[in-house]
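In the block that follows, a single chain appears as structure tokens, in the form predicted alone.
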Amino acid sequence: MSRIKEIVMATNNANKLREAREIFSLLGIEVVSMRESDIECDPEETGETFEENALIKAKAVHDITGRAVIADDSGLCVDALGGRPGVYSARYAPNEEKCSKLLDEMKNIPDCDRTAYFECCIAFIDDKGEYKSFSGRCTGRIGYEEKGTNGFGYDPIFLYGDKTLAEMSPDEKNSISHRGAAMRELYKYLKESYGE
């Protein structure tokens, strides 16, 4: 297979781009954002799973560019809430209200039933249109209050061991995070399939 030198990431999120660039630079692959590629598209995420939503985003960008693309979808799944907010994590509440809304929903849930996990699925489409997906999961529990100032989204209320994700350094979080796990799976695939 021919070597891939550049991948468009279907995002303009600076945190996701930085993480992907750090990982894939080790393979000599440059990761570029939609903005850097002059792509404007915002497909509706109508999928019922993280994989379906990631593929919708990746396919939309691939259809425009014909180039290799990666896209991800991820969210928080709380067991006591039947897996909610799940694929609706981003739309569950405005950013500044996400944690407080979830804590309110969980206020009568005992410690033993506060299990939850973050899940991420990354869709990869190569320049020929071949598709693969890679998943990662980070299992923990929901705390009782917001703690920490690092991270974003639900990180301040998601406990991994005795720390929230928002209390961890970026390196600590990347080593156990759902997105980090999915990225490592994609890295292995790219190295085996498209490496030197």
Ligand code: IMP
Second form
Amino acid sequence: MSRIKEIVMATNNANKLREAREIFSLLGIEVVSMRESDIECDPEETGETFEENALIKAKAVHDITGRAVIADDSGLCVDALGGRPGVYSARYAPNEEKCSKLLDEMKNIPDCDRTAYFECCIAFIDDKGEYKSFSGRCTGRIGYEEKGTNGFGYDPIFLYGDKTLAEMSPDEKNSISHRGAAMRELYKYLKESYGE
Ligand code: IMP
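With the form predicted alone in hand, show me what the form predicted in complex with the ligand looks like.
Now the full complex is given, and it begins with the chain already shown.
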């Protein structure tokens, strides 16, 4: 199989890029952002699953560049809310209001029903247009208040054990997170397919 030296990541999110770069550097593959590749594209995420949305983003960038692309889609699924906000996690509320809005929605939900999970799907399209996807999940609970200052999004209210994700270092979060798990699956596949 031909060797891939560079992959475009269909994002400009610095956190996602850093995580992907850490993993891909082990394979000698450089990850470039859309901005670095001069690509402007913001396709509508009309999918009903994380996989559909990841594929929509990856395809949009692959159609423009013809290059190898990865795109991820992720979100928080709360059991007591029937899996919401799920694929709508990014659109649930403005960033600074996401945690407070969710805590408010859950104010009458008892401890035993506060289970939730983050899910991530990464779509990979190779330079020939072939597609594969990889998923990861991180299961925990929704707390009662915001704690910690690291991370982003819903991290300050998502408890993994007795710590929120926002109380973890980036490495600690990577080792248990949905995105870390999906990235490791992708890494295994790329190592088998393209590794030296
Ligand atoms: P997207 O994957 O960029 O479409 O957005 C998913 C949304 O889910 C983000 O805007 C965050 O609000 C939330 N989210 C996804 N992954 C995480 C995470 O690791 N921590 C906290 N929030 C997350």
